[in-house]
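Just the one chain here, laid out as structure tokens, in the form predicted alone.
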Amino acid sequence: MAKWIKIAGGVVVVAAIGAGGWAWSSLNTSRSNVADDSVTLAEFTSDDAEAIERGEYVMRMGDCAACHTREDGEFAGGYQIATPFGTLVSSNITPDAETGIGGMTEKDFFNAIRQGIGQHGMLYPAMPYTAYAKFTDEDMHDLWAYMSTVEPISNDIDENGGMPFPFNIRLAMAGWDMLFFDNEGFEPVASESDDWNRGKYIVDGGGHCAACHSPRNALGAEVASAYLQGGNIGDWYAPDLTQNPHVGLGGSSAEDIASYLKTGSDGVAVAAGPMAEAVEHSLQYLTDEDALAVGTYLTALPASDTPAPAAASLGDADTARLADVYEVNCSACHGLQGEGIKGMVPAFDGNHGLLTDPTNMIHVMLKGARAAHSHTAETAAGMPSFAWKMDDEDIAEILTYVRNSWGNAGEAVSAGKVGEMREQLGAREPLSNPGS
């Protein structure tokens, strides 16, 4: 008996040491010691114009405005983020001392951005500190300088008021961090080019691309083994960014990807939904060199092992009927041959993004969408909703036709899936036909 007690005791000691080491690794804030801990953001001023300008670029790279700017003012928070665990509301990150982050020192700021330790407790990974951990000290200093120039706005936010128990207990995120947070900065790979390393720094750091483009596990952590292989983000689907030739970026050049980031289109696909927001608020501001570096990195990724989708079986009669439906409803913008309008309306011919998860196509059919508005593509083309005009079966059929025309091959879209999304999105029901 005494022997078993000793063994059990030993296991407990080893487990405690392991957990302690794990906690030390994920919660260690020593990286923030390079920052000042005496002056708050509300008190801080900088006369370094170049640092402030670089800091704005870091802010753009990190896409801070997309989540922290809503009707209450620039960076005043209020954006609702739906998660499987409840609704989060983005915080006020203006220098307001009462309701914003004006009471933070630079060290507090570093801890929040790179380690998810906020002034009200642990942050949820909807704020991508898991990616921002890669930010260099220099980028962080510059970002701090820029944030000191933001106009303070009083806007009190209950950030996790929409999170039910037990998910509203922020301390639980310490355990999540122990399991999933890599508390390490960016380390260049010596064997790769400067462009590749710069691209990886942007993709994995400020760009936080994996936050949407990698699938997540049941606890909301990115699945590392499926890095950038596509993921669901609520009502949208972020596609595979690997070199998969069937559903990914296989065949795209670094220049194509750079064009997409800067303008919202590579000449075939067109950004919509959350990706259009990312282009508008963030990616269009990348320098040409940085946008190309991202393309260089992404075109070097190995292809995911997702197989080519199986083609749906459409008979000749259905194909002919649906071709007429397509011509009447879609061809004016998307072209008789699915060629789209370059830079404005997505093509169907050669568009791999259409062939995988149909969520985006159904979403756009039911709710409509608008392309990104950018400096070089000021006319953001819009797609109207067809929810009023087509029932679930109609939408499923036309999408199946599009996914299996002009050389495309994709699984059939089910009316049931369309119905689920109609309810989920609160899309209107189709008009009734008095003659039927």
Given for the second form:
Amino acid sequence: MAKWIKIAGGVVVVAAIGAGGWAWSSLNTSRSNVADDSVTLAEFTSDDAEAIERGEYVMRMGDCAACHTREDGEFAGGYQIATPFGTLVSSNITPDAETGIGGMTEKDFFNAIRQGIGQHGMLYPAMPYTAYAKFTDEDMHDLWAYMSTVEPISNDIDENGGMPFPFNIRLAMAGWDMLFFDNEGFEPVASESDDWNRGKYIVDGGGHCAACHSPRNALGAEVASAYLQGGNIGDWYAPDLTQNPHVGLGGSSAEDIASYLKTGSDGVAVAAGPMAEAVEHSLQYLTDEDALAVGTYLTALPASDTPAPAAASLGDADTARLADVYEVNCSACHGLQGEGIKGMVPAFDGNHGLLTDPTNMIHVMLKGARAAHSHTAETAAGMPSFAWKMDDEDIAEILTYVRNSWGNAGEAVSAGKVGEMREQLGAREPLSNPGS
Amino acid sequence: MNRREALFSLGSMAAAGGLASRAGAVELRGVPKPTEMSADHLPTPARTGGGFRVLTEETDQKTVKAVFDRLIPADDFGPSASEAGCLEFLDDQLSGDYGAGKALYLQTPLRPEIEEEIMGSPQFLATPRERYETGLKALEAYAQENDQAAFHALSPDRIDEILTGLEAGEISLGDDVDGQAFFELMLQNAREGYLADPLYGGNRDMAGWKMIGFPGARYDYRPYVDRRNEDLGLTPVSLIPND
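Return the structure block for the form predicted together with its partner chain; the form predicted alone was the one displayed.
In what comes next, the whole complex appears, and the chain from above leads the way.
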């Protein structure tokens, strides 16, 4: 409760700052002047086939469908996003004039996507305009052309109806922008290669990788000093993407990363959870050149200074017992030597992603998981849930074993943390054991 | 409906199916995300605590125990049937769908006079629960009549004698009970209780599996498929750890 009051107080202060500094650069929309301000989306349908096709690619890069397409129809919104400040619902972005964005002109559209200034007020940064700000004018024109071809769907959405006061005041976001929003387009770095620049454009812009892979502060803003160094996103953990050799992508080649983006696996790790969704809806559509460019950029990132995790101390007796538990429950898919199944089941040997925050491993043990389903890797292998079978202590022990075998070293997973996540995820309790 | 009508209706059904599937063809994209087993696919563990629910009479419990422990007595290789929890297993099974004969056809036979001949074994309209109720009473009555003592109080040799007679069909437990079939039912249930997963109440400490060298519910045997004729010494594994 105390924390909530602190955050609420913070937001009020932020709102006050925002109201006072309206003309601040973060709210400057002059960049949108390149766009037309006379024709609304409802009245406009592009006939430029090439622009529409390029625009669809921009839409894929930005992963718009992941949040804006639910059972209500393509781009009709309705996806609930739980934030620490309440539940947001994604908006209807079809060209419907009443309930969608049909009333927007191209300039309004630019303002919304790149500056977070929507037709009903400021957007919340759950919509990654903070990243989309990097979109070039050309990509924005193409995206506008593509959106004009989308079927209008009438679906009225109350985007912030689930947000309690004071977070339901959109104006507060003006102050938030003042503090955290970098209202600038993408500037290529002349000293770097074209590939590197293209990769950075995708990572920081449409790909909005930092939205999950950077930690966030108490007001929900990305911590710039820890850029792409891993972030906790509630039920999942988005790992370190820097060249950290212990917990990051150190040792991965640009080709490995490109393969991961396009198929969901680099041959060792396999995407699951929200990352599998990102691969399915967005990243698998990247061209080979673009995927490789992302790899080129990420492999050039300096390593974070997160130290190598300390090994958990497992006695010989525990190790032998847990080796048997591993063989019995895990080895059929993950291999006796933790080698996994290439492209389908994660390896444990050499998989850095499992050595840090144990959230993902616990999540997968409790609820199961599915790999990404992509055009080139269609199987989408599933990991079953073990919640019915293993109690918190069993799960903590086997995960600790996995994190400390085949040359891995990671801190012990605690049964308490497993118990917390069992509750948080609504995972079932293990079956009662008549022998105990 | 004659054959012609049947064929016609089959044809139109197939045509309708074809049309329907064409009209409703939606590309299946992605795969179902949930990978949890639905509750009705999970095994149902034996209920713990609360005592017996079907074998509520002490005499019945003692009779079953006396029979089971002669069928599987304690020895150097392992505990007796009752020590391994076979009574609890039996009671739990009898209190559920098995005891109620949910999987059995329990209507009157069409040709009662040749039913056993057709099926190759005796057929019953009674559920397993009812067969135990009548069978145990009949067994106790048999002991009272012939030995003037409770069945469970008889010497092991005498119990063996009665069980052997039942198995051979040489002892009658009266008109209402097929003694031979009742013996087979008890033998089958004792074995099940001794060898089923401990989740179901019997096979305590996996004693049955340890006795015969069965390694239990392991996911994968590929590391062992090529190793023949040796004692692999695998620790048995139950469905729920620590059973």
